[in-house]
Amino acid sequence: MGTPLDVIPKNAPLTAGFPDPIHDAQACFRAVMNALARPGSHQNVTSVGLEPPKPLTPAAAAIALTLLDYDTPVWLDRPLMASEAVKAFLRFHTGAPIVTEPIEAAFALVSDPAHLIPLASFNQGSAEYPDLSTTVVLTGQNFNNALSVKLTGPGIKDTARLAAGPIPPIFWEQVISNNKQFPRGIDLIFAGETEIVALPRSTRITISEA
């Protein structure tokens, strides 16, 4: 069950959203919408301006401001939603019912990714309903790790890479499995200090060798 916009502690201090709401949010959706068509690619996400409550990320807020409304429900991992102030910024500003269950989620935000619950216990959508599958956003990512995985796929020339973290130890084992499942299978978002890497479903993956 989604929580209601109004119930929101009185004690709980709100911060700002963007300040040029219009333009701000077109780039990011711009950016996110790049990201997206061209998975490992990195992209900069506007959030100048942005500062929201911690543990959530200007870039992730961004991402929040942007991409959800009234009929997102979202997720958030313990250390947000255990954040009175972060799950106020998010229903003024957006509108989203929180969810308790990530099944119900249109969208989670992450904001300890090293401890991140498998990837299956989120919503995996239909065949007939691909789209009402979770979008996973993973935050304070270091796009500099070590270890790197191979992409292809659609809207990738030949072969791109990309190392973030952080990460669970068998992460990129879920991903492998999560992406033969489409057209179902959750969307995955990468945010970093001022850029964002997509990795949709559609993108396979390939670990490299140690």
Partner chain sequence: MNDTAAIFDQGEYNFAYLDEQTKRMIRRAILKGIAIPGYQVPFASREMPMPYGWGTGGVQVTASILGKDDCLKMIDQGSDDTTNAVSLRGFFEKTAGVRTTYETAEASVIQTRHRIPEKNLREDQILVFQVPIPEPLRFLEPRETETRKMHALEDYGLMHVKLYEDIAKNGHIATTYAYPVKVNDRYVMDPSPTPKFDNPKIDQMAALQLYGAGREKRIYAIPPYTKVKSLDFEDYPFEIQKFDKPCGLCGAEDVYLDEVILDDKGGRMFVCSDSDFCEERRAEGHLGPMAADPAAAHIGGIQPEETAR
Second form
Amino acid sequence: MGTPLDVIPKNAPLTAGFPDPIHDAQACFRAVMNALARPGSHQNVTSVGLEPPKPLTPAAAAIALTLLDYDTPVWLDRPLMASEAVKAFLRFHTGAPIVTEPIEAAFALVSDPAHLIPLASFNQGSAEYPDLSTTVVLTGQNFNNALSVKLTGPGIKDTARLAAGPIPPIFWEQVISNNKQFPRGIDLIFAGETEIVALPRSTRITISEA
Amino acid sequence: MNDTAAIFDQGEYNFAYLDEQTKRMIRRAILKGIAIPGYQVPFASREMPMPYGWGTGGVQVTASILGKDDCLKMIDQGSDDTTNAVSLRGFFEKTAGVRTTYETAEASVIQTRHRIPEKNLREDQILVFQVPIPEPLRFLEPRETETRKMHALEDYGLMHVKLYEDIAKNGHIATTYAYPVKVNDRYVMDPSPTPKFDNPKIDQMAALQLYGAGREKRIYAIPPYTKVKSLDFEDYPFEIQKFDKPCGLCGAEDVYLDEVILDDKGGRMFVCSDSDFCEERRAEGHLGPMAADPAAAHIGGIQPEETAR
Amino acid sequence: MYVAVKGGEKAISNAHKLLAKRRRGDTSVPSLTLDQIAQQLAHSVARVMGEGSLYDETLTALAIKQSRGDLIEAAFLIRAYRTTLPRFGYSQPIDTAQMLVERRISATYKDLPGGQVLGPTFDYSHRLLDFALAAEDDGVELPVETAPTLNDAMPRVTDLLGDEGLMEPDPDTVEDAPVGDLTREPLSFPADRDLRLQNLARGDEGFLLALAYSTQRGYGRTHPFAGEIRYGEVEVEFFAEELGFAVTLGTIKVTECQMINQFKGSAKAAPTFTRGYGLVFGQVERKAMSMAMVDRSMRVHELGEEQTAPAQDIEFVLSHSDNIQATGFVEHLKLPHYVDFQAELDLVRRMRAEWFEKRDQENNGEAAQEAAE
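Form predicted on its own already given; the form predicted in complex with its partner chain follows:
Now the full complex is given, and it begins with the chain already shown.
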């Protein structure tokens, strides 16, 4: 009948996780930690030959395998959610429950950042427990976008710059609002092919000409 | 008693002891801590094979960040050779097989209790603190439900009243260690029981600081280059301890000194609390006023023999 | 000097060797076997299994041997071991109504279905040292008359009262509702009853005993009656997803205590009897009873009662019940603290100097005034 079911066999073999789960996860964690500790800095994520089903990128897969498990509900954007192979990959390797409500998510994986839903849709944490907020991972990023923003705040000596893209319209205004409600707010990870950059909620953004 | 049998090679325990699920949980808490500087993130602290209160928080943080290429330095009271530092360093040698060092400059991860090394730390280093009571407001308000509200509302009046009462009673603030700080103009934080002498080092430090409290199940962090201000009043500015003499062994000034009692007739000397800093200076040829004193030989680490009895 | 500038490692190693030697004691005396400990020190083993929160008699016997009979140290060894074990899932709730009962007493009824079964108990024994034990022969069978243990005809006392509506019903249970686990999630307040009971089950027997005692002396009185104490074997079942049904993993021995407490009623609820619940591994009745009393005390808010006493203070009780945490923090004062002590020395010296200076000034002032007069 030529349905998509024929194209994606039901029992498509799962691609492998980290070849060395302990030390690969540790290395990836340190990259994420350094990225959050030094907002705007570029950190290398060696995704050590991960070949996740598209549109999940190897860098995003590495982050998921490093940080996700049974205790972390994960939200997927539409293209990721549409892929049974992606969901099977994440379920098998992390066990994380996949949720449809962004407010329930500890992590959000975004494969089409140009169409990202508003940051305010995610869990912002509470005043008493601001740590309960969502960490949003934008994938497929490059860091030479025409628009760059100036970063200041914890982790940044003087100032830093970030020129990440693709991003949705009025994105930086949302990030500014996110910072203004500190200590509540989401944290952002921008994942390129092999590099990641992070913006914790504590980073102050100035939109200016580069 | 688990003596230096190489548990790491036996494969009985995971790398750095903790299982991967526990590490992931702690790693997530560390990331939140970094994103919210000075905020205490609750985490499901595990029972460790050393008692609560003996560094279980710091050990869990270190075990979660440590990689096989790291080089670990373990200090307690500024020294690599205090009993618990020896014990905890041995734990990681056994369970992770990582390289360890006494030299501050060589270490990529430094776990400490009660001191910050005298030498400036670098961007590529991580300082892990062992924390007994993470809540700076705990001795003013014992209830977690209440202190959590105060942090949420940024209501630190109680702390200022306490410090002010000190001044009214004593003419100065009578807190000498675990001196409260405000991080990034938002959270009041306990820098762990380091002497307030070390507080200025926390401000704008190049290295990442991670704080682990195992028994109280909290992790918090200060990212590099973060503003950390010791609480004070305009007319009573924060000030640190000053020693009126240099280190007896290496002659260093402007460092934290330990008072060592030499005899029962009032004989005493002051030496660097940071033993690596002191040794390095002596190796460079710096000599303190008591370096030649026979009594100093024992203090300076020339006699290695110590027994249990 | 215990802070060796060099050689701390050797000192620690020597201390451990000495400890091993002292633990063994006189080598002309036979070494204890784990069976001896598990069989003959059953109460110690049960206490350590409960506070160590791992049901394993042999490992616990080993921990007691290794700790030289220090039961808190033994529970600590068990906890540290337990935390490294892989976790396959949660067992089904045990059903104490299906217990193979070895002992079952009720203080609230003279007789009841299934009867009073004294079982092995110190109750009513005269606490006279039995010198015959000092010279006991090995392997002598002691003749004992026991009735066969019954389980089908021994309903729980609280179920009997429940039939009349006099007893609050068991809390509604929702199938598959998550049960809190404080070994996986940090405790936050206010803590629900599932977490409170878990905390108490792992809590220190002495701490709970003292708190329960305090409620009897008026610090948050709850008017308890020992509705039922039962001890015996229950099956532990695990629901195997791949099989689609529950399989029996084995049996454990537990003591269950249901305290019955008066409740005057409130605007929302009619007067009725309320319950405090205690459940512990092995035969540890003192702990099960204390647990039940403290559980009931901590229900003040739920029942609209006034909180006046320590045993009713959830945060106070739950934060201090764990003897592994408590002993660690109390004993950590043995660690070197000389850096902070130095800071305090400096401060006290300075404050003393200021105090004497001020006094001298005042004395001089008075003297000057006197001279002027």
